[in-house]
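The form predicted alone is given below as one chain in C-alpha cells.
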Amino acid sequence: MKVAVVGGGPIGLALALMLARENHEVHLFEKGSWPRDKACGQGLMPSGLKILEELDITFKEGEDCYSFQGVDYIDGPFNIHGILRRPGVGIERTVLSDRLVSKCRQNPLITLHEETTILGISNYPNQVELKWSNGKERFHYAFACDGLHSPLRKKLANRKVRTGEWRMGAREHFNVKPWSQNVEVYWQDGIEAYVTPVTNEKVEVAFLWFEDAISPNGPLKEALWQRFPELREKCPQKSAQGDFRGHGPFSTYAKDILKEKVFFVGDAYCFLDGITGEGLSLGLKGAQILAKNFTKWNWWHALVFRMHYFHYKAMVRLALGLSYNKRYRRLLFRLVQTAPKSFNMILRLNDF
C-alpha cells in the first residue's frame, strides 16, 4: 500500500520504518527540516528504547546518550528512590531526530518530503488526497503525527479541549557533569522540574507547570527557577546553553484514533504528562500497533491502542493530584520510605 505520514518528529519517523519494514510504500511530509528539536522532557523509558532497538537505531553512550538507572523524586528533604526493570536513556531530541532521518534517508520504501506543509486534505472512495503547494498525491490511508496542536486533526474535526486547568511546559541544558545516575524530579506545588542527564558532560531540565501557577507577570524563565533553589547551585547560569525553550498549553487530543483513512498517533492522539519519557514510549507503542494492523483495523486493535493511553492515564492523574497537595504527597513519600521496594514496582508497572 501507499501510505502517507505527515510530521517528521521522533513518531513519525519511527511510523515510516515500521510502515517500510511492512513493505509498504512510505511518504513522509514534514513542514521544517532536520534534525527536529523540541522543548520537552529528553528521558526515554526502557520499553520505548526497545523499540528503537528493534528498528537498529543505536547510541553512543557518554557521547550522545546518558544511560539511567531509575528515578528520584525529591521534595524539599524528602526523597524516594525507584530503579527500572533495565536502564533507559537520556538523548537530546535532536540526535534521536538525526539518527531516525538517517536510517529513513537510507531505506528505498521512504520518500522523504523536507519543507512541504500540507495545506488540505480530501477523501476519496478507500484514499486520502493531501495537497502541498506545489503538489497533490492521493493514498491508501494517512497517519497524523503532527504534534499537540495538529493541524489534520483541526481539519478533520477531530479534537477535543481539555476540560480543567491546561499544563505548559519548558526546558533548557546545561554543560555539566551529571551528578546522579537517576533522572531526578524536584516538586513544588503545581511544578516540576525534571533533570535528565542527556551526555557525560551535559544534563536538561525540563519543567512542567500548571498555568495559574506560575505569575504571568515577570520573565517566565526566572519565575520557574526561583522555585527551586538547590537545583539552581547545580546548574549555575554560566553553564547555560542558552536554549530556555517554552511549549504549550497541552489543551487538545484527538476525539478519534482512525478518521475517514486518518489514523492519529503520538501528540497527534493525545498528549500525556509523564514520569519521564513515558510520552515517547507511548508514541512508539501507538505507531507499533498501528504498523501492523492497519490494514484490518477494528474494535480489538482500537481497544488496545486506548488500553495503553488509559494505563498511563491513570498513573498520570494521580501524580498531577499530588502535585498541588503537598500534604498528601508527603504522606505518599513517608509511606513509600518505608516499603521502598514499593516504588521500584510502580515505576515497572508504568513501563510495561
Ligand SMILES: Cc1cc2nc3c(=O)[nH]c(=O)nc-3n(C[C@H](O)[C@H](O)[C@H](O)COP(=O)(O)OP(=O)(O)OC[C@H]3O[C@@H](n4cnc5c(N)ncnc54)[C@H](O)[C@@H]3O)c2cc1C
Given for the second form:
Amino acid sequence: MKVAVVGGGPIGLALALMLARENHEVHLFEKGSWPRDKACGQGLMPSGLKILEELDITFKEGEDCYSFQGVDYIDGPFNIHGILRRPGVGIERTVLSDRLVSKCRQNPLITLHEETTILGISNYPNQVELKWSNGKERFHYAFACDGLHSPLRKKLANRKVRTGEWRMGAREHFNVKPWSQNVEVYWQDGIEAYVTPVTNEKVEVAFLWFEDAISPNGPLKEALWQRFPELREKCPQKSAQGDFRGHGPFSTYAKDILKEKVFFVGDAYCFLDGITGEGLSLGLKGAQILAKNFTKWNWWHALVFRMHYFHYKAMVRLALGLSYNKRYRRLLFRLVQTAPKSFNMILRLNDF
Ligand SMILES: Cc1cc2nc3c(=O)[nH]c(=O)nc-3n(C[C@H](O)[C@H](O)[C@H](O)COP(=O)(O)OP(=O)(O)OC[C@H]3O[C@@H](n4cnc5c(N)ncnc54)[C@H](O)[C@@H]3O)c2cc1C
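Could the form predicted together with this ligand be given as well, to go with the form predicted alone?
Starting with the chain above, the whole complex follows.
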C-alpha cells in the first residue's frame, strides 16, 4: 500500500521503517529539517530500546549514549533506588534523530520529504489526500505522528482536553561527567528535575512542573533552578551547553486512534506527562502494533493498542499525586525504604 507518515520525530521515523519492513511504500513529511531536537528527558526505557534494536538501530555506549541501570528518587532526606530488569539508555535527541533518519535514507521504500509542512487533509472513500505548499497527493492511509500539538488532530476534530492542572516541561545539557549509573529524579512540591546521563561526558537535566507551581518574576530558567540548590552545585552554570528549551502544556490528546483514514500515534495520540519517562517507548510500541495490523484493523487491535496506555495513565495519576502532595510522597518513600524491592517492581511495569 502507499501510505503517508506526517511528522519526522522519533515515532514517525521508526514507524516509516516498520511500514517499509511490511513492504509498504512510505512517504514521510517533516516540516523542519533533520536531525530534529526537542525538549525531552532523553531516557529511553528498555522496552523502547529493544524495539529500536529490532530495527537494527544501535548506539555506541559512552559516545552516543549512556546505559542507565535504574532510577533514583530523591526528596531531601529520602532516597529510594530502583533497578530495571535490563538497562535503558540516555541519548541526545539529535543523535537518536540522526540514527533513525540515516536508516530511513538507506531504505528504497521510504521517500523523505524534508521541510514540507502538511497544510491540509481531505478524505475520500478509500483514500486520504494530503496537501503541502506546492503539492498534493493521495494515499491509502496516513499516520499522524505530528506531536503533542498535532495539527492533524485539530483538523480532524479528534481532540480531548486533559482534566486536572496543566504541566509544562523544559531541559538543558551540561558538560559534566555522570555521577550516577541511574537516572535521578529530584522531587519538590509541584516540580521535578530529572538527571539523565547521555554520554560519558554529559548529562541532561529536564524539569517538569505544574503550571501554577512556578511563577517566575525573572527568567523561567532561574525560577526552576532556584528550587534545586543541591542539584545546581552538581551542574554549575559554567558547564551549561546553553540549549535550555521548553515544551507544553500537556493538555490535549486524541479521542480516537483511527479517524477517517488517519491513524494517530506517538504524542499525537497521547502524551499526558513525562513523569514516567516512557513517552518514546509507548509511541514505539503503538507504531509496532499499527505497522503490523493497520490493513486489517479491528476492535481487537484497537484494544491491544489502548492496553499499552492503561498502566501509563494509572502511573501518571499516581506520580502526579506524589508531585503535588508532599505528605503522600514522603509516606510512600518511607514505605518503599522499608521494602526496597517494591520500587524495582513499580519501575518494571513500564518494561514489558
Ligand atoms: C520535558 C519532557 C521530558 C520527557 N522525557 C522523556 C523521557 O525521558 N523518556 C521518554 O521516553 N519520553 C520523554 N518525553 C516524551 C517524548 O519526548 C515524546 O513522547 C516523544 O518526543 C514523542 O515523539 P513523536 O515523534 O510522537 O513527536 P515529536 O518528537 O514531537 O515529533 C513530531 C514531529 O512532527 C513534525 N510536524 C508537526 N506538524 C507537522 C506538519 N503539519 N507537517 C509535517 N511535520 C509536522 C514536527 O516538526 C516534529 O518533528 C518527555 C517529554 C517532555 C516534554
